[in-house]
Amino acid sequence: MIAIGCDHGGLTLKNTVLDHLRERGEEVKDFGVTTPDAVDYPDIAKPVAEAVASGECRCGILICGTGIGMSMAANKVRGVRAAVCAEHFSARFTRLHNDANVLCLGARVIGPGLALELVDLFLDTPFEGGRHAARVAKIAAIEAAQTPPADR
């Protein structure tokens, strides 16, 4: 299953992501939006990234005016490593590379033709392990050396 969201700037090109996905006969959960209202896209980028994490959907795909604010607020989420594309050797490699499993798109930087051919990618691109994998294990690491934040 695939994770889908979006903020109000994302809305048009999530629907069409959304329409594209079931084509390829792709099982899609949507955490949303579904109307054009403002909302704050690390509501929506937080629960798409959890279900990734959890392993309740294999991957992710969040999109926002730039995909940046959705990037940096998923990449909060211990398991998850969203990468932000706009071209084709960067959606192919991150996932040839870094194994990354949330897909962050920019509905005001990309067209909808660009973005579906990203997807496709992104989808159909196995990660190549080898040294990738000790690399990726590297920023694992990372993330499990991080001390929460004490109460406040």
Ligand code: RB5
The other form holds:
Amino acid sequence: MIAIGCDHGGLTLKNTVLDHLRERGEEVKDFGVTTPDAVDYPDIAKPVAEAVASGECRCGILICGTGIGMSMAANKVRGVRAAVCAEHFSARFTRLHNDANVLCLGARVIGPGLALELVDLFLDTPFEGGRHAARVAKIAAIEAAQTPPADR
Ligand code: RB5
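Got the form predicted on its own; any chance of the form predicted together with the ligand too?
First the chain shown before, then all remaining chains and molecules of the complex.
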């Protein structure tokens, strides 16, 4: 299952990506939005990221104007490694080396043709493991070392 979500800036591209995923035969859980009304991207990034972190979905795709706000919000959820990609090399290597589990796209940055190629690369490229697994484990260690703020 693939989790997908967007804000108003990413709606048109999300619909294109959804069609593409279904053509690929993927099972998709759509967290919205489905209308062009303005929304705050963290409100969509959170449930998509949580669906990935919980294991309900094997990965996620988040789309906003730049992809950046979505990635910042998604990366606040423990266990999520979200990457903004706007070219092929990053989409491939964030899977090979970072084991990224959420792809963030900027609908105002790239066109639909490139976006679909990045989606395919992201979904079809395996994590290389080995020395990269130790580095990804260090990302998790940073998360684990964060203590919640004291009650005020
Ligand atoms: C919405 O106008 C825009 O700020 C949002 O889509 C995104 O680009 C934020 O990172």
